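Let's start with one chain on its own, the form predicted on its own, as structure tokens.
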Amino acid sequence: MLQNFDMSLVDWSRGQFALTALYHWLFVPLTLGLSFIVAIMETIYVKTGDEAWKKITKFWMTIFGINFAIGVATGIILEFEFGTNWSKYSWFVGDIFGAPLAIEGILAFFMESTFIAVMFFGWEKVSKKFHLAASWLTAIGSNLSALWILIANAWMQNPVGMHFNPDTARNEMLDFGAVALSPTAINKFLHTVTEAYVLAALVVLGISAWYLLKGRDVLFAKRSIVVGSVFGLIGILMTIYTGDGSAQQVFKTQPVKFAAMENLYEGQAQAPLIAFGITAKEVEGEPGHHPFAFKIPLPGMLSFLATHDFNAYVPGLKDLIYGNPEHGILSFQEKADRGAVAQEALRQLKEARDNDPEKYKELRAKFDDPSWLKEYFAYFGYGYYKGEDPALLIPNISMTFYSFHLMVILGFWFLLVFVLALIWGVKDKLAGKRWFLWLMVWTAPLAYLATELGWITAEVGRQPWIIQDLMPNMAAVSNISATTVQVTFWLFTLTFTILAIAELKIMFKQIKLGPKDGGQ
């Protein structure tokens, strides 16, 4: 069936969307976290009346504003790409996927953009308490925007709360609560925003450490470090906790991704977690099998991560490709056969709709039968791969494995940085620890790397699915030429790079000006 698809179009469309998403996510996390840090600092100012806190608040508000503007620009392009590059996807699930995005635009973004005007221009025009309320509402609005977008993304990873209408060949929402409150959505939102809080806190620490190294704006830097380290410490602890919940959801709903994250080929009970490892080349004839050239295993910890049971069985890629009847795991081929049955039933239903009412009624009843839907339609997307190489359903193992493990390693490094920054910051000992101040400066860029690695793990690890098990990305692309996508890919690359450079220049200029001038 793959001969009907232009795979270069699929690859370029994926590349363009990945490019836009990665650039977008360079700006958004700082906005999400810094909005709350600014609100906290302004709260301290309102309660104490200390003008130094007002100056601190204004400076970080300026940094927030620089990122907010460019984050909005890239986010708008990202949403448009669903219509331009992935129109078949938009048709297939528009009734579901469009709802949270519409709520985000109408409610959250409207709220955010309304109060941000008061936040920036209302210092001398409204009361202190009203201005403070505007700052908190801006922070809440920006995070609500992230909520609805992440609900939409979570539904792609774990489609729930919907029903397939065979007459229109579209998925329709049945239970909005199931979509918005699914465990996947809750964990994805909490994990994503808390990692954004970590990034913002590390940026605050890095910039403040630079001021201490330069011996300027010392009071500003010390106060900012204390607030940032407390906020960041809470954020990293929440990130670790929600990461555990996210891993359990991935194990339940995306077992191939889970196996890829740990490069687990042979399923086993008491499965070890790889603290660190180096993968070798794939074994010929065994798709997905990348033996370790070196590894440091933690016995039983992967089973515990997946189920909170050290003895639990964790299927590997071999089980998921070739099946494991003992553990009730269907093979790739069995799923492809069942998906093909669902696709053929849909094709026959379309033909019978106008020509054979009795057959139409019989086929239509299948799509209303929960047991048939569970047995066949649940694997609809696999039908595209009937008779194809099972390797096509395996994500890039090395990229998924290394992205996940480097992200985790960085997360624990951030935890150590926050603890030390808080202890030495409260004791006023940071000025004498120049080595640690430099570490804080260089840890800030690592926060951006970690958050991008998280998205690479989430999105590369679920390939080739745009909707898990229901729609592969090759069936979701628009009917446009690969050349068109290539041209726009390079145009976007140039545009986004210029925006990123401009944003960095503006932000570095503001940092050099400092809170005395830059915060006014």
Given for the second form:
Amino acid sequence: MLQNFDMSLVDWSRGQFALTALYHWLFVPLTLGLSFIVAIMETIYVKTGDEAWKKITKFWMTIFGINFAIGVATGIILEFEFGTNWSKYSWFVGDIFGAPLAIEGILAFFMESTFIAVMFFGWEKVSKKFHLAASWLTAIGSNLSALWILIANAWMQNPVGMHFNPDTARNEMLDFGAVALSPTAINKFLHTVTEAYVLAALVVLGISAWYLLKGRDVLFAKRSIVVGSVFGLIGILMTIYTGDGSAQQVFKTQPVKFAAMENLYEGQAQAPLIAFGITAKEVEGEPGHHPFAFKIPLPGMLSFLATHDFNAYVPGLKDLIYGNPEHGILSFQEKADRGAVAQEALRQLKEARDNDPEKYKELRAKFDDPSWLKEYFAYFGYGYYKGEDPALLIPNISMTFYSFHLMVILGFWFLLVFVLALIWGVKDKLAGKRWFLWLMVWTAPLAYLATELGWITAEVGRQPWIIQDLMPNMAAVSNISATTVQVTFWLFTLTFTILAIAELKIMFKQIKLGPKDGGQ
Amino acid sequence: MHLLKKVFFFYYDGFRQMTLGRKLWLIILIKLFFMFVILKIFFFPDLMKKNFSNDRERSDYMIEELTQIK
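Previous: the form predicted on its own; requested now: the form predicted together with its partner chain:
First the chain shown before, then all remaining chains and molecules of the complex.
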């Protein structure tokens, strides 16, 4: 089966998508979070009438504007890639992806674009309250844009609310509510936007701390730190809470990813959470088995994270590969057999469509039968792996494990930074703590690292699936040459690097100019 | 008409008075040109649209591709 696929093409296509998505995500979270911080600062200005707050608002609005301008439309490249590199995937998902993205384009993008003009051009031209409303609506519009994209991504992780049409080989949306409001989508959206708020708050803290270190724009910096730390503190608490919800969803719908995140090979009750661990080399003949060279386990905590029950059984990679009848877990081979049955039914249905109406009717009925769909079609993608090495179904354990753990460690570090910044900021003791100001400066880039690690955990951990259990990457790529993908890969690397440098250069220049007149 | 005129001048004055914004708009325009004129046309055709003339052909192709069972 696998010899039918060009794995070099799959790898380059994946690499290209990862590159563009990770670069795109360098710009997005600051827009999502800073838009709300600006709106909050402007609200304080409108409430108090204090011109210093207007200056603060205008400076952060300028930083928001730079980031928005450099980052805008970088996500469009991802849609180009769907049409060219992932055309089979694009066809297969049908209108599931189209509907949320269309709503994003029509509703959120126009909302964002209209009100952003009022934000930047409207000072002194529209009333204070109208301007404030525009700032809030820009923030809401930006976040709504993220909502639709994340719903689409959540559907790939947990495909629900659709029906596969075997005549067209496309999925059709049956229940928009099920797609948009699936627990996976809700948790993904909330977890992603709240960590974007954390990132924006840490950028505000980092830049403000730099001003304090330089002994300039002190009032501006202190006020910004108080707003940033309150916003960031709320953000990180929500991130931790929604992270818990996300973990439970991953446990239910993507157990292999869950096991990979914790490098759990042998399933167990009262499973420990690894607070810190170093993985060793894979054991020969045991795919996915990377024993720990060193670990600090927290007994029962992984079971609790998965189900809120310290005694719950958490399946390990071994159970998920070889099956565990005691816990009702099918083996990889059993799933592959069932997937192959579904694929064969689809192949026969196409043959019968024009030649054998009776057989066609019989096969078509299977694709409308919920129990058959659950028993066979639910494992459609596994059919490609029939008779193959089960290692192909295991994600990169080390990358998933370390990305997840580093992200979590950084999350708790951010919590500590926000708490200390708030306490010392309110007590006006920050200026004397230069070591902490430097820590705030260096924590800002760590926020970018943490958010990218979150995406790496989510996306690497679900490999090899582009649509969980239904479509592996290799079945989703277009039949194009790997060389073409390599050319655009390097083209994107160059383009995005230029954009990132432009962003940093313009932003640093603006930061050095400072909030003298509230930015340009 | 009066409202349209007001909206027009709102944007017109806004763009005229930009300082840093001009540089940012230039970056946006270069980026959009690069994406839609160069990348989209020369590197990123919609393959399903380009290679097939109707949905029936696309479906048949997809089913064949999805069921490459040895």
